[in-house]
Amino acid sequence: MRMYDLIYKKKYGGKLSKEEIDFIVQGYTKGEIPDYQMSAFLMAVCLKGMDMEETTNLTISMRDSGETLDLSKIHGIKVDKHSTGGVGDKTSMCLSAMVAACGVPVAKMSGRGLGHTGGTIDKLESIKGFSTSISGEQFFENVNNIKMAIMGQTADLAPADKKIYALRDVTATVDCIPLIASSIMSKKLASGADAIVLDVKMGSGAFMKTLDDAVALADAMVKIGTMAGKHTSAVITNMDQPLGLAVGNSLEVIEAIDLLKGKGPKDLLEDCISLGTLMLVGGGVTDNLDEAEKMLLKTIEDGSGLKKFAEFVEAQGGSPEFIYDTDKFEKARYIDPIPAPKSGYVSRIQTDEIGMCSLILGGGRETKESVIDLSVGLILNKKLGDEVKEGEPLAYIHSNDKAKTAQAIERFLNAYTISESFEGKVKTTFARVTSDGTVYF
């Protein structure tokens, strides 16, 4: 086999066999295929596409480029959830506790963030003593004992994806559904869960800007998971505004805890319910979505979700006192309102710009070496469709540096559009995608 011939074949729309795809992925991972040939191949895929069989074979080959987790020591059907990423997305923390409280094992691997805020790992580290650097045996034991554990993602998981993505990032080959789907699913399949639920974000703060593109990506990932023998489903959720009200690390943890106490924002709860019902169905505790919703809501009403989260935190070295008393979290030195420049209705939010405000304050990483300030961020006071009076706070900014505060406020005001009226309807979820098809809400 020659890489030249495979590039030529895909350039003219030919279908690649499993053996040919393995040759490309494994050869590139080992350094036997140079960057310039892999770049040409990726561009050919962007222009000519891949069918589902090719995309699945690409995913499996990337999965098999490194280690795969064996979760057989964990009892029951293991369920994992993955989000394509968004501003204010703290769902994993509260949702995992709710699902675990319903008896479904959640064995989750998460990464650190590179961008506007930290990843789930960074956010959880704002809890005193909490650590995701636990052994595999401790991970298995925690899931068996309390049905929930979150640990840092190993560098040996799907190394082909890391190497290929770095190349895609500099060759304008990121925006291609077969490549996006295989990138995400290779890591999810390597993580070893039996059932996978995907939160596919859509809107100004997401990679997929339109509903059609988001559904196409979700459908591809669900088909890959299904063809790989995993119970896979997805929900398309709104990222035309931040999820919830908090943007920042410790601020988002506090909001996730508030949700478990029954005080969380409506859109975050709806996101948790739409994803959690599929997780309970995938976990085999019920085959009825309405019953699954009642089970999840009960974990908030009876406090079992909050208790589960505290157990999880304590099992990984953290102080459960932070869960029951969020005043213990480190606070930013300055909290300043961002006054509305005029009266009207919030008609548009450029969500990715709100994320950049958090980054300016120090709440995210511009490089892998950046040190995150876990206490900074924003608490939104007005969201899409809300009426606002001139001078009324649009948000409160939490900062430890007044110069950064001024920069973030200027950027924030440019991200908000205030109009005389708002006729639109704000939705949290748009569609559910399963192996049986797509249901639009």
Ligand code: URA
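Could the form predicted in complex with the ligand be given as well, to go with the form predicted alone?
Just the single chain follows, nothing else.
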């Protein structure tokens, strides 16, 4: 087999066999296929696509490029949740605690920030002492004892994805359905959970910009998970504005804690409920979505979700006092309002640019080696559809550097459109995709 012939075949829309896909994935992972040939191949996939059989074979080949975790030491049906990446998305933290408090073991693998999107691991590290670098044994023990653990992805898990993702990042080949589906699902299948719930983000802060594309991505991932014997479902959620009000590492952890205290923003709660109900169904505690919703809401009312989060933090070396008293989080030195330049209604938010504001302030990595500032970010005061008067704060910038504040304000104002009116309806969730089909909300 020759890589040249396979690139040529895909360039003209040909269908690749399992053997051909294995040749490409394993060859690239081992360093036998150079970056320039792989780049040409990835671009051909972006332009010509892959059918479901090819996408599934690509996923399985990437999964098998490294180790797979055996979670059989954890009792019960283990559930994992994964987001395709968004801004202000702190769902994993509060949602995992709510689901664990309902008795479903949450064995979660998370990542660090990527581009304009934040990562759960970075966020959790703003809790003093907290570590996600725990051993497999510790991970199993924590899930068995307290029903919840979050660890970072190890280097041995789906190494093909690690290499291919880095190449896609610099060759404009990220926003491609078969490549995203195989990237996410290869990691999820390698990390061993029995049930997988996917949060597929759609909008100006997401890789998928339209509902049709988001549903196609969700459908592909659900089919792959189901074929691999995992209970897999997905929700399409709105990323035409940041989720909640907080964007930035510690600010987002505080908002997730506030949600568990019953003081969270409405859209964050809605996301937690739509994803959490599927996690409870996947975890086998109920097959009724209304009952699942009641169980989740009860964890907020009776404080069991907050208690679970504090137990989880303590089990991974963090200080539980941070959960009960969020004043303990390190605060940024300066908090500056961003005044609205005119009166009207917020009619559009370029959400990826809001993520970039947090990155500019130091909340994300400019290079792989960057050390991030966990205390910086933004608290939004106005979101889509809100009326605003000239001079009223659109948001507050939390920063440790006034020059960076100025840069972030300029970028923020370019990302917000204020119009004379706003007719649209702002939805939080758009559809649920399961192996039974798609339900639009």
